[in-house]
Amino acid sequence: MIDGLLILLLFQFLGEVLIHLTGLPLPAPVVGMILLLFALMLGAPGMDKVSEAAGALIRHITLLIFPLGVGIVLQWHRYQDNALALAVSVVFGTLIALVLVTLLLKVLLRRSSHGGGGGDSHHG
């Protein structure tokens, strides 16, 4: 499991890297989430340890939730003031999460139809 966060966090500096070097105006993690998606797509070695190494972070993600919270609790009034952005920012950052998720999904699912599920993953 530690080779898989190791792969994560040099995916995550990846991005840094990249964002430092670019001047993109994009989250360092975002880019470093899309480039291990790239490595994951074509099959790069090693992602096998990824997927439990990202198991095991999706298992405990309450505790990762948990400081943001009392961030935003502590930090109330700052959101007060920025609200209506801060609702528009959300509303279309899970529309288009969803719709990206959604996609992703349906490429992996014909992906794993197609043969690279082992065999007899034959799903409708």
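We call the rigid core the largest set of C-alpha positions that still match within 1.5 Å between the two forms. Numbering follows the first chain given and starts at 1. The structure displayed is predicted, hence computed values, not measured ones. First, how it differs from the form predicted in complex with the partner chain.
Superposition of the core reveals a Cα shift of 2 Å or more for Val73 between these two forms.
Met33 shows a C-alpha shift below 2 Å between these two forms [criterion: core-superposed Cα displacement of 2 Å]. The Cα shift for Leu42 between these two forms, taken after rigid core superposition, is smaller than 2 angstroms.
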Given for the second form:
Amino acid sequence: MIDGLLILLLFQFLGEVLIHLTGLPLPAPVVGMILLLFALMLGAPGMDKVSEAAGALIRHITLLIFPLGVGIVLQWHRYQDNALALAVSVVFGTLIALVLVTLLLKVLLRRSSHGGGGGDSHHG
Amino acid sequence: MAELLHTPLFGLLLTLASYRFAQWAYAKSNSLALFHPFIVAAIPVIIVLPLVGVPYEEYRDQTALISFLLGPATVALAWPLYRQLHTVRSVWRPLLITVVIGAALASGLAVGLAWWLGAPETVVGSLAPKSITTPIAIEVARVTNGDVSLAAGAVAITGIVGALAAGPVFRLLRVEDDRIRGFALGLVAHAIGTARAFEFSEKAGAFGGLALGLTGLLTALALPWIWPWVSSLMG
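Switching forms now, from the form predicted alone to the form predicted in complex with the partner chain, please provide the structure.
Time for the whole complex; same chain goes first.
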């Protein structure tokens, strides 16, 4: 657990260092995540120790986030002028995106599974 | 005595107790999306804080330790991403195309609709990362001049809408492929969608986790570069 936490904090710190050196407009934890992904893919020793701590943090993401989320209610006076825009954007935006992404996957995966050149598929 | 309300101990106790209660309620409801821990855990906090006279800003400072862990939690996403990259080698090309188009759609629709309805830039910027997993969304919202608490709320509601709509949408579109169900859910509705995908099957869940990781990564990489341009369009 401690080893895993140490690895995660180290890679977040490396992300921070890289951003300071390069001036990239990216969040440090995201850069840390990419660096860790590379380390894992390259088979760096000891990296699998991250498993336990990573699992615990990801499993309890709701705990980490809801103290920030309750702000939407407790500071509602700041957002009530935009209630309609918020509701439409979040609800309809999500529904439309879900439908479009599902349709896109249907088309792309059907084409790729027929890609072997059989029967009724036409390459376009 | 009353000064105890103004220590981190109070905020942390309230937060952990609310979360524990929410987990219990979610299990009792058989994982009903409406009883998602995010919604239920918020309720005691929303009731207690005004009751004892602790302003939200102070509570946010009291729980800074918890919010800090969102950083390492984001780094931690490398682990499931790494584990799942191997299981989907054969279909990586259509999946990658879908992530690029889908992430742009999910963010673009949210931004476009809010802007069209006249929301100010802070609100629009908070909605841009609404389809990606919270720890990354928080970081991206900072880049798009959004408000982290509004962004966190928008992310959670997006996840819940996606999880609730998944059943009817997939039935309507006649989708029975668990790769599609999982990937679409993870892409549009991040962690909450992925949890819903696991209810379809293990395979759907794995594709959900992969989509969640890739969408978060791509959005976090692209938005900071694209945002100044979007922002100038909104003028």
